[in-house]
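Next comes just one chain, in structure tokens: the form predicted on its own.
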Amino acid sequence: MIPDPNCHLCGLCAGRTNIVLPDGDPSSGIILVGEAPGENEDLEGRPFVGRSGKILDGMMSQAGFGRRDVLITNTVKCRPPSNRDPTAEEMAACRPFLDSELEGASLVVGLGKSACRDLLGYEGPMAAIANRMTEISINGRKIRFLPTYHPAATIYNKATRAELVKTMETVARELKK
């Protein structure tokens, strides 16, 4: 299920250039979920193509895989103004699209606080849950969920960078199963 090109389910439609749809292999079973498109993503219509995307691509490559091997998406499909976090209402508006993307997954990786809040309902510090496997329910089906840091959080923090590297190593192992 993909959004209508003229989607107006929430106010994010007012400022978008493009709806940002998932990128990668939908049959891989492994889905990386970020929070929302940024400026570069809005311009290109693809998730994680800006600075955070370059970090993510580099870490995936270091772990031995690339975006063609997984599916990459966001909790919302349109860019929030000034790159603010998406609101609960905006995430709820896009949730049916996200759920349809996650339905057949064997592993979902939540990249950052917003994605973990939306998918796991978690409001606390990322340090308490990063790289601790848990489960989420998507349309009544339990799916393994691995919360981790957003690539942007790794720019100035070596500890978060090390945790995201561990996450990508876990994804690489999963791809080999």
Second form
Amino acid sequence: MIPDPNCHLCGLCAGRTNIVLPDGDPSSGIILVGEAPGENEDLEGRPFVGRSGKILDGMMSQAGFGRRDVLITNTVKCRPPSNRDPTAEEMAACRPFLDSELEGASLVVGLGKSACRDLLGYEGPMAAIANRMTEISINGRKIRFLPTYHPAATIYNKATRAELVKTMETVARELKK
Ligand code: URA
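Since we've got the form predicted on its own here, give me the form predicted in complex with uracil (URA) too.
Let us now look at the entire complex, which starts with that chain.
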């Protein structure tokens, strides 16, 4: 299920250039969920192609896999103005599309606060949940959920960077199963 090209389900349509759909392998079973498209993603129509994407690509490559091996998506498919966090209403409007992407997954990785807010209803610090495997329920089916830091939160912080590296190593092990 993908949004209509003229989707008006929330106000983010007002500022978008492109709806940013998932990238990678829809049959992989492993899905990385980011926050929202930024400027580069909005212009190109692909998730994680800007600065955060370069960090993510580097970490995936270091762990021995690439974006073709997983599916990469976001809580909302359109860029919020000035890259602000997506609101609860915007995430709710886009949620049916996200749910249809997650259906059938064996592992969902939540990259940062917005993904964890949307999928876990979690509002606390990432340090308390990063790399602690839990579960979410998507359309009545339980799926393993691994919360972790957003790539942008690792730029000037060795500890969060080490946690995201660890997450990517977990994903690499999952891909070998
Ligand atoms: N940050 C995100 O969360 N998603 C993107 O697609 C790009 C940057």
